[in-house]
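Take a look at this single chain in structure tokens; it is the form predicted on its own.
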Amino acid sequence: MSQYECVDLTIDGDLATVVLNRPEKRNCLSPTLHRNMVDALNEVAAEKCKVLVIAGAGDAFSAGMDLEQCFLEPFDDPEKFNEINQPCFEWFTHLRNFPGVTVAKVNGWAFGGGWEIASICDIVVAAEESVWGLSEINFGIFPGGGATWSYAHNMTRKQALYYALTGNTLTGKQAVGLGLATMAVPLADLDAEVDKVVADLVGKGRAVLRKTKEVYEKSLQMTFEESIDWEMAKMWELSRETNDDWIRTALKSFAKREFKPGLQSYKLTNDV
């Protein structure tokens, strides 16, 4: 694994953990951090990890973009401005389309870009005490760089516009009810809860995790009838890729009453 200035990356088998590491700046997203994340995510993808956990060092997840380094300083130089900020959009897009399961562990502040990172992850485990906010309105702009997309696709219209228009904050506990987080636990229990989620995920098949995400995302854009056709096509694709493992091993094992699919997970033999 490579060493990065603003990111700590660890890979342990099927699990990759990326920690945003600028605690003195509440893990604000600087140009260096953006470049680090581009490289780190490429490294994780090359290892074909099943699960990627994104966390923040210290007492924050991420307080958003480093306003001075990303916007103020390069603003009068359009070429430099684009050069500095393009890696941000690159790794945000990579995270959004990551083939493995992405889990955000939100321990503290999640503002602006930090809110966006959490929102585009597949699963979010938040500390009840964490504080979320879209503060862009407070300095005269609207949430950009994918942030509007991220809150619009997680919240109802009334709730989304309320927080975008007022800049008011919410807690991790509230984030669950608003659709931003999967679950919220006391900060003291956050590590243990994420470990439980990760253990559950890494026990599933690599191919079926990937296909489940693909089918879900595409089905959002389809009619019911179209989705049926898409789901069945992807089902046969998955069967082909895994040599029909779900029939040959999993369901045959179920028929012998060797495991209970409602309560247990079967380890496929042709996982890809």
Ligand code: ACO
The other form holds:
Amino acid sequence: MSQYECVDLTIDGDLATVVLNRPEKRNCLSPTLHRNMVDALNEVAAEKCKVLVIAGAGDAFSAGMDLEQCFLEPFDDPEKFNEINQPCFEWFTHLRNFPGVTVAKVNGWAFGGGWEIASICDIVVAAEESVWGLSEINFGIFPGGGATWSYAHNMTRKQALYYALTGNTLTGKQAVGLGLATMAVPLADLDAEVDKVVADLVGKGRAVLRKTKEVYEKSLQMTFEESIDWEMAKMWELSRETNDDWIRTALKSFAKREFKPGLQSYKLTNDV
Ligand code: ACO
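Please supply the coordinates for the form predicted together with the named molecule, as a counterpart to the form predicted on its own shown previously.
Full assembly next; the chain just shown is listed first.
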């Protein structure tokens, strides 16, 4: 476990867990926390973990940017303002492009930057009771630093603008219907549900997890015909990277009726 001042990082085999750890301040994102996250994500990337879970300590996921330390205090010194906020954009971008699967475990408050962290993760498991808000409008700005991009990419226009324009909150249960969360469970079941999701992911091959994300993201920018080309090229690249494991191990095993691909994964022998 790496103990940073505002972040706890645990690496256990293929799973990395990062806990935003300022519970007394509802895990709002201070300059120190931003710098800690830059380092923590670099650490996880170097370990090539398959899955990264981001969680919050105490009763919050994250109350967003530290409004005092990131905005109010450095405001009159533009150089300092930039210096303080740049690491935030750096780790948000790293998270958005992370090669491993990112899972947000949203236990409680998720405002502004906290909402954004969840939105840029691949999978979100939320407590039904968690409370989400784009509260920027409540103090006179619009969602910035990638927050507009992330809410606009997760919700339909009518829902997105309603929450951005009113600042009204929604629950984790509602977040599923709005496209912000993958699933919601009672808070008491949150740890167990995340463990189940992680177990499913860790059982899959590292290269295929990475490629699935990469091909999904790229395909969104292509025509159907372009995407067919791209998908097939990437398929052969994956095949090469894994020594054709899908044919030589998985489908050979299927031919011997050793597993049912519709219901389970093959036994990984070559997890590159
Ligand atoms: N920035 C700075 N300090 C914060 C933040 C924040 N975003 N959120 C909470 N805190 C501090 C509080 O000021 C308080 O500090 P204190 O103990 O020194 O008085 C402490 O954390 C605990 O907060 P409370 O308000 O007492 O906790 P409560 O559980 O009653 O309420 C809530 C939680 C609803 C999250 C409330 O703290 C709040 O509204 N926070 C701001 C949320 C927000 O709008 N964030 C900005 C999003 S926009 C963006 O990220 C760019």
